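Form predicted alone, single chain, as structure tokens, below.
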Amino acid sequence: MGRVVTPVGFGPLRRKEDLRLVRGRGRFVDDIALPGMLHGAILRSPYAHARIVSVDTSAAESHPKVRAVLTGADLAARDMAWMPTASHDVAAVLACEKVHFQGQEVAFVVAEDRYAARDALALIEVEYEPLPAVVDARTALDPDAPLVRDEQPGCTDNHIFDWESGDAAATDAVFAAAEHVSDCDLVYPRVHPAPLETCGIVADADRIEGRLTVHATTQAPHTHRVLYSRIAGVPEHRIRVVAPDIGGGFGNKVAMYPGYLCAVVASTVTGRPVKWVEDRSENLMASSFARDYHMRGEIAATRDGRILAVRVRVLADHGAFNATSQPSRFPAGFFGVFTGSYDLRAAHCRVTGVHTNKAPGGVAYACSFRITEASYLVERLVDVLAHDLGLDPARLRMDNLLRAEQFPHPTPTGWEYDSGDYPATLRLALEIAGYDELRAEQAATRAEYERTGRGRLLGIGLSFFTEAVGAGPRRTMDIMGLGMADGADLRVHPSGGAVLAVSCMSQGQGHETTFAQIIGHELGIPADQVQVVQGDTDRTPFGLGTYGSRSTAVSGAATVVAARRVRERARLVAGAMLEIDPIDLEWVPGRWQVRGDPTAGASLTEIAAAAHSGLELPDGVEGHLDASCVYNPPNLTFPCGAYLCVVEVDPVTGEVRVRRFVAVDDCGVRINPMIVAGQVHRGLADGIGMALMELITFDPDGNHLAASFMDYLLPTSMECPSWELGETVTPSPHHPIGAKGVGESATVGSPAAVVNAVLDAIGVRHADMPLTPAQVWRAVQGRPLRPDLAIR
């Protein structure tokens, strides 16, 4: 990265906030602590599907130091035993009747500590009925299955949706002339977010007030707020959602979890504040998981590598309640982009969505709204597509990738892409790579192996991915009927400095840094003289808040535009005090001066004061600068990415070694680049790990299998190389500074471009994720899987 300097506006700059954070001086929920607080733990469900025949509370009522037990028939009783979701259905938050998934909440203890809780749980009996599950959702709409929501009037399967992108007849049509054609079924399997810090909340209701206080790891405050207000009945200006310090989200704190219900009904109920912290195995059972697509995609071309269509579908596993969190139009989120990055004539995909006895979710670890599967799709059929025409993947990349001058660019499927070069970004990561050196050194290496039976396999993977980020416009994107606009309010003192206070909410992304770098860019002010407000709905806009990274899309565009009226306030203001016209006014960073005369002029300082002091301004001028700003953006924006990963196969023990991984990007406008690296480093690791280690699955009877992380494996640094990054800038048209985004770029991109190389050392042509090494090795002795391991 270089020397790192301190600018004022953008540029490599130290975080501001980790000089709390890395000192232990951060502030999470579990830091809270109010005067008579208690606390809170959940019963949950050891059957995956069971009738609930009785619920006898009286032994864990007893108890010395317990203070309430709540069942599902005392919030029917409040009418509050369900909860709207994201996605028009509703969510059991304590079960009543029936248990859909292990690990459903059955019951709420509250007591004076968090071990007299827990301990609690154990005194409370519940007489089950089990009942046969189904855990696969290749299975879910046989005529046979188990009906996982028979309490909803009228159903008779688990079925929940068809979708369609993209038109049909025209993709048929394509296919039907076509010289050839590739399938390929693939499963992307369910995956878990898994932040660093599990969910929590601290709920604070006066009875005397009438206001309801929550501390929570929410990534959405005001979303938050509406949903307590919906559900409780609580007058939002009675709602007060606090969001701390946040351990990381990745889309896991998106959602609103049982847990924060029954803390707010407990406080309610007894008067005082009531914590509820999840542990690790509850994060892993009962919060919103990633993937889960079983997926056929068919890729048509011309005998030499001209592809000309895509057609895709998809079986997608909501689980037990159709609980994603995305646009309410888009029921598989953006997977319409599984175009990808090429100029095909028609696409086409159809997506259904079923119930299993698994827990809801959706749409978290940061996949960008189903994007992260619609990527992969399409890299691997590009990769299957190379491997049964004999052609260079990267070669026929580079044929069909779209030029610069298409853009804006129409997809077959309705999007529109805003800007790129995607050819000069994946010229520029074989660069970096040397890729004609290491398919060379390939070449050597397989020639060894097969004349002595011994060594690795070298393996080289390519991906290249578009990304959709910012949702979203008004006039196509809300959730739960709220429009998905993010505000900036902007304060300047009479000192000069400044607050900022926006709806996004960072969970470790560096906003109180990036923020103030975008002020700094637009006022001319040092990023330590801006501080950052956010979540807190009290001191905040209203907004959708952090996720799909918006952030930087959508409320740094709301920063910018409110930063810029300032700056035109400040020119009226800086017109009295010189006395002079403001149209003979220019900007210089930092300053107003009179055109043509540097040496007349007043710096923002200076205005600032004169703002605040008696000085008399024009009629209709307001004193002070303060402005705000409500963005809706006008269109999506569109990163892309070329990615390059290099394996060693042990072909005897299945092993895989990522030597290399070379990821150039282009997020347009890099605010920060120390920011957007360490963003992509943390998002290559995901990619590393969901295309090696990750994986949620279940036994037949809906068991989780992966509740802890002796089961659940994480990517260490021991498994990820030193990073080799690159960039290519195209700025977004439409944003006003042309940011992209990029928390998730490298997300989406980087496991088709892991699991290519290692299908390409093995000379596989397609396995599924994760390959792990006993997956790897059974491929490479061309021997089935193993039932065991199978994708349930």
Second form
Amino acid sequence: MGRVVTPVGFGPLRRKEDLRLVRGRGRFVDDIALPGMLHGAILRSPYAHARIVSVDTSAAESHPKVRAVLTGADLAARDMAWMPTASHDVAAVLACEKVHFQGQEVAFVVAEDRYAARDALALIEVEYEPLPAVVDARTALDPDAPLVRDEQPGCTDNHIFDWESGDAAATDAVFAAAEHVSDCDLVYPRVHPAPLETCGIVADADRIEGRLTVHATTQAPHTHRVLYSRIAGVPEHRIRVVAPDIGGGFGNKVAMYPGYLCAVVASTVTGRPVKWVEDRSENLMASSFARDYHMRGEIAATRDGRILAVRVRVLADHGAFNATSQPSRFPAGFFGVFTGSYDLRAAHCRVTGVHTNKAPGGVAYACSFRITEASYLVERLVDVLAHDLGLDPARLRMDNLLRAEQFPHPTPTGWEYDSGDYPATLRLALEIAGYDELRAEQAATRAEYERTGRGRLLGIGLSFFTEAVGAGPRRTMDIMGLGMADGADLRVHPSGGAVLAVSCMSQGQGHETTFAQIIGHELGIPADQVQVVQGDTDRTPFGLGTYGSRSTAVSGAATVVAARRVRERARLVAGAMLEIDPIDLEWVPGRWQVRGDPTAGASLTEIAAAAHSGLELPDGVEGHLDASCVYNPPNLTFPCGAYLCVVEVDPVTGEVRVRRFVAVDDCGVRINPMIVAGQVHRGLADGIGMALMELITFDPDGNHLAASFMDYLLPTSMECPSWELGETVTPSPHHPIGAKGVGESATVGSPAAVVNAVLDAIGVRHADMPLTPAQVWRAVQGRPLRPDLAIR
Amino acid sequence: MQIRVSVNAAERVHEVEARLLLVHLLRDELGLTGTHWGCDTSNCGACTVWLDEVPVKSCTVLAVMADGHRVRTVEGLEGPGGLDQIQQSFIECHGLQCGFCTPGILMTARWLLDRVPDPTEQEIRETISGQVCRCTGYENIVRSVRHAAESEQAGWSDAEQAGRSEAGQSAWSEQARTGQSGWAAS
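Could you drop in the structure for the form predicted in complex with the partner chain? We only have the form predicted alone so far.
So here's everything in the complex, that chain up top.
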């Protein structure tokens, strides 16, 4: 026991991380207690839209345990009332003249304990003058819509951006000539990543040293350090950001939140460390949500089912501040991959972003920058087309998928898919599921239902997705002007053990194991002799962090390159040791040996010891094997997958039960198949959640109606089936070990499979998520609701 | 007010406010940070501990309600011989990812196995349905609990267990390839 990881190379190794976590010895942000630490709490707006007439903090300040109260005016005096967002907008830190959404931060209290801080919130008196709110993106551009951002000079409407992708004229021409066009209005409702650990920080501003140390729930420690520096004016070299164990992120922990900055300011003001940790309601109300896209999609085809083109119009609700965390050049993220996995002649989309009086954000929730929306759209459109043409949806997909020989594939919207064998992937899913037998069973079930009026209807739903992960390249992809690249520093000790420091940051993905395995694979040393350091800006190289499944695709590539540089240095040292030209050495795992003479050589351990010894070293080797790499990806990687969901629907009650879920993923080379499977399981559960249960919704005044787990329903063990996985492997041609990344694939691919299955069961052409029992029942009755109107 | 609580078999006397929640007593006053705080509404189960012999959600239990009672947390699972079988099984079967929900789930799972030594999949799923996990999709949690049950039923020693772990790892590849659920098949 205790031996968790030893073998060398790729394989399903048990994780290094688990020993501390199963003992309750993980160290999450809220577990950190510093001497003299104060506790922060945030007063939040009860209104979605209101002028602030006055804020009186005197009673709170005189509470015996309160040490400071911050308001927007206090921050304005420090030029910190507003902060830049990742999308070239600004967001209020503490509201000054007005509040823009319910739950917005208005004041920050620090007190000796967390209960006293909460008590003091009730002592702050804020006088509001309520304003009409705009809650529905579809009315946000009406001439008489309330203006969300009227504090901005020249603000005349709620419009944020228009963004286009593809060739409009070519697409229109294909549509004009097409034999058949299907269309569909879809809503991808607002949902929330809801990591189980909420956001939090322990900020420690050391006045003597002039240093700021921050322990925070962040997926991107280096990005956060840059932001703290820009906003708080502390030089970057005096800031240390530490992300300890993180209890899930899913995109929610990319952004900078007001609570973080308030804690930093409060620590500066009081001279004491300040902890601030959200409660669940705050997390659901005010931290980055996801989705909220209204989409109109059209698909052109021949009458026999050859898909020709896709045309899309999107209304994107970005809430009160445009704070999406995605590459600056893509206002709608990578929505441009909405052509999915199909061989199209033309495609075009136009996305319009609008402000509403709702929480800001629009993050990728376990999805690479809006690909979940894009994937859902095209996979629903294909099913609608199949419905309209009376074709089998599996056959329709198989006939239109890109073929293996078409890779690398330039898409009509300007992306280059790297590799894949889509038909083989779909075929495997259909085989595992026993598709033909399922269709036969479905027919029998439906006949029985029609004869007796009783029983459950069987539904079979398919989706095929192409993900786009591993952002950069840095030339075209940046966050806040920071190019999307990642670093790895590898040190090899005289003992032959290694320390790898990476710029990505695990939130449960098992980096400590996976990255040790990469080193093990490249250098032939056991994974348990590799220590992986992450999440500490003082100890790790600069890089943009973990989101959009970037870790393996970018930091993993940096790690491979660094390891190969170590190997090449080891070759030079081995040459000196063996007094032989290094060109005559060949690498066998863990060892350089003389070509043609397996008895002569040196192991990496011997070479590492020699490199640190008094041995006369060749030019270019200064005395150790250490190497580093900053990896700038040449292209995104494009994992794909075929998912098949089988549901049973009770048409009388609207209840849906997921009976089976088959998922075949191609994420390129799998470093740790056990961890890959775990990542896929997670995303499949996400799909069930979003398709059937999850919904952040508001009343017409902008009151948030899902601010706890009693209202925001997440899938549990009872809603999830036992997953059935399969795999195909097409290595990415440009990743140094052919890995593509998988963390978000299943979240992208699964919602459409579930929705397609439910609608297949009840024979309805379209109804919007979440397909709650009420929504399914209404769909059966022929009158489904929009999710923003849905009664739960 | 003063309360006397036995936490992981150690007697504790504490001066607490009447409103102090058990989760905060454990985490902030006693430094037992393995118990996590996730939702405030008894929905997520990350704060699950045993009060006497019964799992409770310590975010909605007042510390004073534990006065005169026994509390067991994840830190109290490990015995002198090392990890509890349920902890070991979660490692074997990849039953955790970020690990935030894990302590609560371990407490609930241990409770189940103490009462139902050979639970069915359905019994496991029903028992842990009050625990939210955002990382695993639950399958590997169910497998972990089944694996613990099987190990305890068979009375495997640690050494045998370690041997089986190697086998378990190859079974993993098999499962990943065939899409067969290991525990369901066994």
